[in-house]
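In structure tokens, one chain follows: the form predicted on its own.
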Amino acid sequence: MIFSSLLFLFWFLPIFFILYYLCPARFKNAVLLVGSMIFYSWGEPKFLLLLLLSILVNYLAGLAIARFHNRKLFLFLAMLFDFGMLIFFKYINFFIENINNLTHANIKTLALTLPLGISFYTFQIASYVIDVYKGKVKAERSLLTLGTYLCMFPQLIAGPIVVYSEVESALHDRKITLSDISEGISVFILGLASKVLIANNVGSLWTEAGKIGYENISMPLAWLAMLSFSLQIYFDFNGYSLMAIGLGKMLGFNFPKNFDMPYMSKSITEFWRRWHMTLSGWFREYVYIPLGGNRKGTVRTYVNLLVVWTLTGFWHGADWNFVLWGLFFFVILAIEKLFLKNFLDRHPVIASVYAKLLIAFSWMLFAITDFHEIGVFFGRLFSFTAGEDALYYLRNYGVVLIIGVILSTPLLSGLYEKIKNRIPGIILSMLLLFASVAYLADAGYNPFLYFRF
């Protein structure tokens, strides 16, 4: 079940609500837990004993290292099983590819589908771990309130990432105002509008120019491509945010924020703190300053930003374009530190040209996985040929793309929060959500990108 989904909006939501508003406090746990677990068995009914056995595992490895001595030996255990899990599920057929095809080896692959969500909920259960392990929480002593921490359909599948010292007060004791409802249904609503009324409709493109073949494209047609999945990446995944934010605030949770503006940053480094800002704090907290950051020279610092990175990289996909990816970022990373930066930050308009290029050029080693295709792809941004086709596609998206590009901004934000409680914005939320309905009730186009990570 997703978020943009009629049976979701209609169906779901409204039943789990009102038994969730109904219920006495002491039974809000429950009741989440249980619709969390629906919502996620409705598409893979058979990963949910996966889900179920993280829960156990990492509730009783949290519980042995608040009582035992041997505390590491139970961190060990709990790691093992959360991320071997992880690699197994998604990186084992990969391993066994490379190993053929290093190797001139048969081994077949395994028929494996991706449990839904696994790379971000076991994020979430290991920091858990890892932070009753140093003592930051203490460990939970209900099964179901952890349950209910690891299972909170809002953020379950895709995030944002949620660590638990942020929502352990909330899982305890959450009051729900009104004033906290009509806020999630309005930032709930916000993110809906931007996953299907702007990526939905910008993603098209993208798609058609794949079904073209990239070495059919003109230069116009392959930079509108370029900018329509840049433009689709953001608002699917920030609306997505947006969605569990705002169910998370209906639901007694503030959740953290994931995205801010990413596309006005002036340089990688600064994008890094704007784009998926869970993800990134994620691996700065538990990878980065364990690893030793930047404390043990200057030599060490590039080696922890090249292992954060990589595993930045293959965390997104099962593939060696995600790697390239990662180590895309590390080099422009490592010589912004080394220099660059300096320079950025004295030249603003140079700095934010610079900072959109280099953004969207990485978006296109995260979306086309063959490398012959990224080479054909690039090829044709610097090929200097014409063509009719840009004309085509821009007729037909030209205004989705402006609009895009200007929500992509913080020229509208400010008036936004200016009218959002008053009779305009109330008025303007209830237009976003009849499009949006109106959307899905007659397009079949409708995907989630971070669902397969």
Contents of the next structure:
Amino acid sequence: MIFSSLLFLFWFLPIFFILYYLCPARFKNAVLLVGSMIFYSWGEPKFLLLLLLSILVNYLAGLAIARFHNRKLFLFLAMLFDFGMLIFFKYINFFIENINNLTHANIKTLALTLPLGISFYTFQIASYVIDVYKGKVKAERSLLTLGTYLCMFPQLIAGPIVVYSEVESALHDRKITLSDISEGISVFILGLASKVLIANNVGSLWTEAGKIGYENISMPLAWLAMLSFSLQIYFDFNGYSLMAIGLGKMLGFNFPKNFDMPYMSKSITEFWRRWHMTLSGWFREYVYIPLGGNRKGTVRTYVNLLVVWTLTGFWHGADWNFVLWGLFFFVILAIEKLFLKNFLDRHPVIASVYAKLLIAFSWMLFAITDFHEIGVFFGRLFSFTAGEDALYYLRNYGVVLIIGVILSTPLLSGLYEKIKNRIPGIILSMLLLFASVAYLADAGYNPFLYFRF
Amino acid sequence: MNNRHFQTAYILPILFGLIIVLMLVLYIFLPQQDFSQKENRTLQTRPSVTLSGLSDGSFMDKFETYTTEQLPFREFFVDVKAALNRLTLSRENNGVILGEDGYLFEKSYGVSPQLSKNEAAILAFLGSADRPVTVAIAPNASEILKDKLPKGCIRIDQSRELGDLYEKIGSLPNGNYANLIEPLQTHTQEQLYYRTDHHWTTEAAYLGYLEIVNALSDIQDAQTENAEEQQILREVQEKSLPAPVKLEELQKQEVRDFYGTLYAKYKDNGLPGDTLTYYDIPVTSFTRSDGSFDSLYDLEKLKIYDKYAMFLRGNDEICTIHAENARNGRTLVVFKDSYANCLLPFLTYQYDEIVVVDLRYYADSVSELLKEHEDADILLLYNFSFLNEDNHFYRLTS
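Can I have the other form now, the form predicted in complex with the partner chain, not the form predicted on its own?
Now the full complex is given, and it begins with the chain already shown.
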């Protein structure tokens, strides 16, 4: 089930929240767990078993690490299971295809579908076991509580990646206040509108550029298409995160912020502090720092960065273009670390243009899977061809693109903060909800972008 | 928390809660609609829970479709979406483009990979045919009325594509064609296409008819060395085709307030409707898979939304028209799409029997069918956008 659907809005939400609010506090985790399992298994019931197995394995691993001397072994086994499953379901066919290409072997690929949200929940549960090992959190004694943490529907399928320590206390005891619910609803609606009204609309421009064929589009349309994908991925991903954060608040949880005006960054270093913050935070905490971070000399620092960014790229999808995308960031971040950052800090206007361009270019590596097509697209970006095709798209998408650009800046945030708890804010929420339902009613283009994650 | 905030904190949860609960209640208690006239399609009603449906996931899929298609006040919301879309200055909704003078166009992304496959299938059919085959491809509104398209809109140069195709057809011994572009281009002062539907009008179909009769008569002039074919040609010449019927000789009927398929997708209630025209043409019988009729027109369809479906009573896998307007005993086998439905009635003035085949639904052998009608002329009558997208042309050589 996805949040941006009428099924979720008008069936799941009312039924679930009536039960959740009416039941006594000690049953709330159980209601949340069962509700989440229904939410998760709606699309693909068979992977629920995998998720439940993962809960059980990590639950036992946590207890074993706390109890026995051979802590490292249990940590290792848990990691082997968690990442083994991730590698098996997500990457095995990619490896087989590449081995076949390299050695002309003819290994059959497996008929696998990627379990929904596996990349997100693997990272979440791994954080729990590692933190138990490090003594940062206590091993959870209740299977129900740990299950609730891992399955919780708001962040289960598209993030944010909530590490266990952030919600530990709320899992055991949480207060739900009316103003939390109120704020949760307005954040949820903001996320819904972000996804349905902006991401879906600008996204169809990007999809159409692909349908026309990159080799057929003019230079202006190529730039317009790049802009539209950049806006789509932000409003879609941030939309999901906001919906998750809003739903979390309605449940009594405080999830971490996942995006902080990323397109206002003045360097790529800054961009990755503002984009998908819970993912970069996870890699910093559980990969970069354990590898030694920047404390083991210059060469080691860059090697560590290379590892982190290759993995970050690969996490986003089992294909070479995602690796290329990660490596692209490694190179830029390394250059910035070496000397460029100093220059950028002194020239904010250049820095701002520089960052926006590189971010947009990076999205093209992300969005286009085929290397040849990537080449064709960049060729069109600098083809210096005129064409009337862009005029048509400017007319049809211009207003939405402008709205998207404005909302990517903090221009209106101040105003929103001022009205959000007052009547005008409530009216805005209702209008956005109304418009989102209207767009969902005429279901055309409503993609789920994270099926490869 | 200040006092004022505390008071407003009640409002949103109550409003939001009321809305989602009310919608759920309406879903459950409002009567369901199982067919949308306006969109001419069946709608998913609430599926019943079955074990097999739950285990193979079909229940979930159906339920999700149900929540969209039975949304309380769905038509209202859909209109709101169209209005919001126009508010952003967009002239496109659900793949339909609003051009000048209220003309709606289907969106195109250029030539599809299917086009060359379909052309190859047609050429293969012509290459293996035992007699001349006439191909007529009707251009779409985006070609003839291209001046009415918004600036910069992607479109296919149908004249060029069809020019190339006809050249290849002309080079085959049994290849014959009717180029419908020119007769339509020289009559743009008439209404050749519906504003709100993807079909051509009966006026345009009549212009196409004149050109097709011309092409079918040309078969006689074809030169061939093959003795067997010369024999066939002689027989054809003996029974040359009657001249086209004149519109003045026919009784014209007009139906107002026709809102077609494009209107149903674009959803702008402010757009004017179309007038649908048909001519009274007598037939002795019209045999379809759903029965035998004495008229080519289903006047009942004029009461519903999809009025164009009145022509030939809608698409059918195979149907046969018998008429006595030509009285020459000749037969025509037509492979066609829905553009042909408003044109074929005119051809009863050239053929006593017309066998109408829609390859989307007709899965039997085409060569067997042609053997049964060994004296028949053969016509392929399609519109360009169908040729560009449909994937049943391979059945021609079955």
